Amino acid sequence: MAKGFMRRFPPLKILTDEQVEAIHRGTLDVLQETGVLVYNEKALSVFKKAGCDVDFETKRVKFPPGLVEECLRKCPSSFRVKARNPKDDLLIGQDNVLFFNFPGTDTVDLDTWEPRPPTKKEHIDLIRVLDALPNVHFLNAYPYFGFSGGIPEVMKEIEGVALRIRNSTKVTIAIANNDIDMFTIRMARAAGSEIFANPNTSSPLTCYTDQVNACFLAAEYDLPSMIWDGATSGGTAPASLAGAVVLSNAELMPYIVLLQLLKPGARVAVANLVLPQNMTNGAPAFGEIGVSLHNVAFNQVWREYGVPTVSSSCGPTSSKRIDFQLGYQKMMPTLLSALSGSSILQLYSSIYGEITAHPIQAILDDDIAGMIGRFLEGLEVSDESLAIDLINEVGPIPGHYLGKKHTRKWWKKEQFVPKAADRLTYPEWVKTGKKSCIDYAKERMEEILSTHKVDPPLTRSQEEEIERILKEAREYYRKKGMITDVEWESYKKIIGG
């Protein structure tokens, strides 16, 4: 099983018990009085049968508070997810903290910091680096969104899932647009892995057809679900932090109700990607302190429900390059989310928003994850760690601890040693070429790409089944008119058709 980090102390709280209850009651009020729009006929029928107030003409569903609370209670507080290599199986919940990557549409030139589409090799390189890094526990729906030119839009993520399965043994996520997950779920099953179903909310208070269908697929295939909310405070959610938590809750809970009605006890985690709006330009304000405040409050509320949470807004920053701003805009929300009870932290590889990502940043992020993980595991207080006999033995100056057996054992246990940081003295730094953390990360990336092997690789029959599903998907979207004849001619050159 993938080794996460165990949080060994009570989580940080920012709200009083009364404030948590006020947010809960406010959420139930919104769901009962206003409800949500649900653009899915099957779901409307399921909700109606369960006692919801359903208007089939307007698609509005209003939820009885008792039903919502009953479905929340049915969610497991922890669960396992199967990878194709048992060493990468996941334990979600129980104060076990895991990390994964935040996506980038493009890669970025490390000299000019200009974004550009990745090549197929660059896409694979990022997957291989994420597979090799010890603190990346599973992979997001897309490290990059596609690769090369000539791949039809609808096939980019499906081709990306095939690359992830072929180049990593870790669990991945399937997005839920245009029936994509209908194929990606089957590819994961062919490789012997589970995959996260990935329904997303639409703010404010709307559930669209494909996202709702992801719940039906999760129930059909008995898959874990990671439900995402991505409102923008001040734009598609209230500007007040408490109001944004209420709206986020009200958007996530209909999916939980549906999943538990379809399959009681269904495995589910809720992902929080709510960001404040930058009121000077209308863009999301990545990395702002309001992100951390929202995450901490959200985590506290959902810990009361016993549902594992995913802090997704840790990964993106407003910086366009790897610099000081990027560092603090990642570290602050990730650390505070970890301290406040999040089960999963989305950190790795992203640079600017959801626009750019790079394996060098993923390697630097692995040090952030390692530092946070070391903090979560706390310190041991025992006769041995207190070292009272040793302190008495060494005494005052000229005594020292350098040659002691206790030191040789405990420094390795207590210290976290980053792998891409400059830890040299100034004379050593000058003598070795004045390398920066980016230089060390480049060296580590080259080492990973030259030595890392996927273990185990797919079998021949698994490769053949994945290729068969890819061919089926290509034909499916051609028949639906979502791949034009012109696109198909370019696409064939890439896939060798």
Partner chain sequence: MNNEILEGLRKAIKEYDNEKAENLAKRAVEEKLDPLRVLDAMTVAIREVGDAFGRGDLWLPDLVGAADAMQAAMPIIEEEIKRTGAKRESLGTVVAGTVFGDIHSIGKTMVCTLLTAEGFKVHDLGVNIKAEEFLQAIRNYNADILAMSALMTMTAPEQKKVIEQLKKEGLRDKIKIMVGGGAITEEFAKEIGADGYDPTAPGAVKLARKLIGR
Contents of the next structure:
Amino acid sequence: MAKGFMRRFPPLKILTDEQVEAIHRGTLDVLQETGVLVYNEKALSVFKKAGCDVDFETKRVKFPPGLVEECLRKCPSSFRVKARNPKDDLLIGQDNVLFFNFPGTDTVDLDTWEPRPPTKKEHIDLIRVLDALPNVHFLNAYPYFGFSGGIPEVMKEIEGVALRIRNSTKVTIAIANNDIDMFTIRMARAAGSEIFANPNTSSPLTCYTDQVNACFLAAEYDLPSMIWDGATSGGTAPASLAGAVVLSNAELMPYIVLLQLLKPGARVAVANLVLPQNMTNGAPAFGEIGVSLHNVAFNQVWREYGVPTVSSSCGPTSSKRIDFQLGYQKMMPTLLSALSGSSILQLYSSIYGEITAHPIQAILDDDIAGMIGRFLEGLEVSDESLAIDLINEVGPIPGHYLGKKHTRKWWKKEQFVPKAADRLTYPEWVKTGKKSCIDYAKERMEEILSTHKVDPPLTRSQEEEIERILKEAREYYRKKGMITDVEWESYKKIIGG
Amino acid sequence: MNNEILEGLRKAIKEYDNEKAENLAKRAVEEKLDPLRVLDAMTVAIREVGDAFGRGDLWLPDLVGAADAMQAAMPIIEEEIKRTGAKRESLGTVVAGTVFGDIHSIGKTMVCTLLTAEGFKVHDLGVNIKAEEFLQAIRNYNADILAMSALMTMTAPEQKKVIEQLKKEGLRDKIKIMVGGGAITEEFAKEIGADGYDPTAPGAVKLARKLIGR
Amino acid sequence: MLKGFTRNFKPLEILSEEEIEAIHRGTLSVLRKTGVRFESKKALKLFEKNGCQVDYTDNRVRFPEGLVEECLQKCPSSFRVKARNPKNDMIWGGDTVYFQALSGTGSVDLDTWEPKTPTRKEYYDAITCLDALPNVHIIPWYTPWFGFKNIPPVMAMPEGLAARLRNSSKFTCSNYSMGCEVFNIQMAKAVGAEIRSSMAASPPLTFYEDAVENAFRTVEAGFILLITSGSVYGGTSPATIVGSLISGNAEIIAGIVLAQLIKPGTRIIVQDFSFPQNMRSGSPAFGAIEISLHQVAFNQIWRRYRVPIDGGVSYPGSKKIDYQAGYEKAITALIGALSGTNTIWIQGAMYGELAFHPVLAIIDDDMVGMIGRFLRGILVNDETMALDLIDEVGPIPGYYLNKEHTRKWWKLEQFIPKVADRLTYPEWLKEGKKDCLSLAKEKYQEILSTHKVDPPLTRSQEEEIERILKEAREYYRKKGMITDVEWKAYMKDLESPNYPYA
Ligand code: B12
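Having looked at the form predicted alone, could you now put up the form predicted in complex with the partner chain?
Starting with the chain above, the whole complex follows.
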């Protein structure tokens, strides 16, 4: 099983118990009074049968509080997700903390810092780096939005899942647009792995067809689900943070209810990508502190519900370069989420707000994850670590500790040694060519790419099955008219025939 | 008295007060104020807000709030313009929306707000807009400009669909088309035969002026 | 008064009650059994008189528990400190959090990233910058640098304090070396400000005479004493974090006993200045995560003792203003703020005590603003939960941007950084791809051309400062602590037409 980090102390809280309760009541009130738009006939019927107030005309669904609470109670507080290789199985929930990557549409040039689409090799390289990093416990969708060279839009993520399954044994996620999860779920299954179903909310208070369908697929294939909410406070959610928590929670509930109605005890985690709105340019304000305030409050409420939480908004920042700003904008939100009880942190590889990602960044982020992980593990207090006899033995100056057996044993237990950080003194640093963390990360990337092997690779028959499903998908979308003739011509060149 | 109403309208817009704007517009009609002068006063106010936003003194919620207040008064004044047969000096009529399959609204809303502030008459159709819906609106409003937004590479081709549909129905030459949104590039805009592209909302306004030659 | 920040929720804790108790008992046992060495006859006598067991052969003092508890109780749990301008006074202790600039030996070249010695003008300018930054609440000793060109080392501290008093009205500090505290204390008194000075232990378990002497002088002057333990765990304290805490706390408590014996009720703030040892180079491992673990545990214990806490010293390990420096500084400062440090060091510091740059202080100030905003927490009431508004807006196509509620609340909720890059890609490309560093450089120039110290020193204060400096120069010259070569360069420096500012 993929070993995460254990948080060994009570989580950070910023709300009182009464405030948590008020937010819960507010959420139930919105669900009952305002309701949610659900563009999915099947789901409307399920909700109706369960006692919701459903208007089939306007598609508005209003939820009785009892039903919501009952469904929340049915969610398991921790669960396992199976990977192709049992070493990558996930244990989600309780005080175990896992990490995964945040994708970018594009890669970025490390000299000009301008974005551009990755090549297929670069796409695979990023997957391989993520597969090799031990603290990346599973892989998000993408990690890039396809690659250059002419894959039709609708096939990008399906081809992407195939690349991930071929180059990594880690669990991944099946996004739900245009039915592509119908294919990707089967691909994962062919490789002997579970995959997260991925229904996403749309703010405010709207559930679109494909996203709701993902719940039906989760039930059908008995898969774990990760539900994302990505409201922007001030734009699609109230500008006050407490209101944004109420709204995003209300948006997540319909999916929770549906999942538990379809399959009681269904495995589910809720992901938080709520960002403040940048009031100058309308973009989500990535990397800003409102991200964390929302996240910490969200974590506190969902811990009461016993549903594992995912912090998504700690990955992307508003910096375009790998620089100081990126460093603090990643560290603070990730740390605060980890301290406040997130089960999963979406940290690795992203640079600017969902747009750019890079494997070098993933390697750098590995040190942040390691540091936070070390912090979560806290301190051991025992006779040996208290070391009172040793202190007495060493006494005042000129006594010292460096040569002691106790030091040889304990420093390694206590200290986390980062892999890509500059830890030299000035003279050493000048002598070795003034290398920065980016230089060390490049060296580590070379090493990973020249040595890392996926373990195990797909068997011949698994590979054939994946190829067969890809073919089926290509034909399906071709027939649906979602791959144009022009697209088809250039696509054929890539897939060889 | 008259000036008081105009001053009040200006203030209502700058204080984001929908109700007051609406009431004052009604009063302006009752008092038989020249609707073109009323419109002028409102345009000045919204432009001041737009300028302050451009300078960084005001923020998006202020800009959108002011546009909303203006929108609250607008139908009343327009009705009056129609009734009196006065000739309205609008920069032009814009139909705007985010294309089908795409629900990203923020950038599109910004563009619409700034166009309104500049003095365009804007019909914001919203998000997830099908080609037919665009076409219908263009006919209904006799639009000069079509502004389309798309944020996903998957939905960008929808813009092409709309343009082709316009061609099919013989409307293409009657209208200027501008496109934008995160998934659109200059190249793509050329490729699909749009008349203009810009990556920012203030740029979209300049572009709109350029397209209709004003 | 400067409000600083207030933490509106319970501090982060990582130790259980029993674990704190174990560390507390361990500390008392070290004080009682192992004891602490004081290289000061004056101190030894005072301890002996008050019931400590003093061994004059190795200058070891062993402390009875009762005296320790009594002296801890004499420390005020919170107190006001007075700056030159009352608007910059602060109240340390409880849930308040203030931030202070963090100095380095020298400056750094922002292109080659190599260290360099600053000039007098750079020194004064950097102070102006710190005076202007809203989240720099304290401009402590050595800040911005240990000295500047042409200043003999013994004069660095008095010259530095004079510069801070001239170009800033914020609370400042001064430290000791070769008895210069005598002059420092005079200068502070001349301008009507209090200062903070320190007594630093030399781990393990030792205090040398200069530190003790400074404690006597500071306490007798009625100023604030910072007592610090700066061990390197694995080197000068046990390699375990809790072992190092015990050893460090024993040192600090010994210092507290001394201070409270000199003058009961003395205002004390305790500092955690410990680092893990880098086991390859032997230097302290700057920017390491263990610093934060140490700090949280330290805070938990000292909150129980009810003594205000200083720390969160965030020196990065990186030599550049880069990604690594960003995350290293962020985690150290943030954990400190969450767990109860009252005064946190951060703005401007670069690699491990060796470098400072005012441009980085500007970038750090944004980070501090973020932390401060987090500490304020979330307000939960009918208006912020906005149930009626949520109902009014409803599902898509409803949105919140145009609402009165948004206009009011977004400004209350959002902290807006000053020099962080917040643009979208197209905007960023158009504006020349500026990063936070180039934005901060622009901001630095803007500050220098607009900021004015409020109020400047009065004429008579200025004369008094100059008189004390002159006295110090002559004192050290006579003592032979300024060489002929140094003296010549120094005197030439003073002849500058723009003295003291350039
Ligand atoms: C906020 C956001 C959302 C919100 C949208 C909320 C809302 N009401 O708008 C939510 C969370 C709902 C969302 C959902 C999804 N999103 Co989204 N989302 C974003 C995000 C983070 C920001 C977009 C934004 O608002 N930018 C700020 C505005 C101001 O910029 P803008 O719209 O581009 O507008 C500016 C200019 O382009 C210009 N402009 C805009 N329109 C026009 C028009 C004209 C004529 C002109 C001249 C100019 C112009 O002016 C504006 C101001 O300068 C982007 C990533 C990013 N950083 O851009 C992803 C992104 C756009 N989303 C993406 C995706 C994939 C999705 C989902 C499919 C995710 C999912 N799996 O469910 C769904 C899509 C659902 C759907 N069917 O549309 C992808 C698209 C990838 C691609 N290349 O295709 C992006 C790029 C993120 C990513 N890499 O994954 N998303």
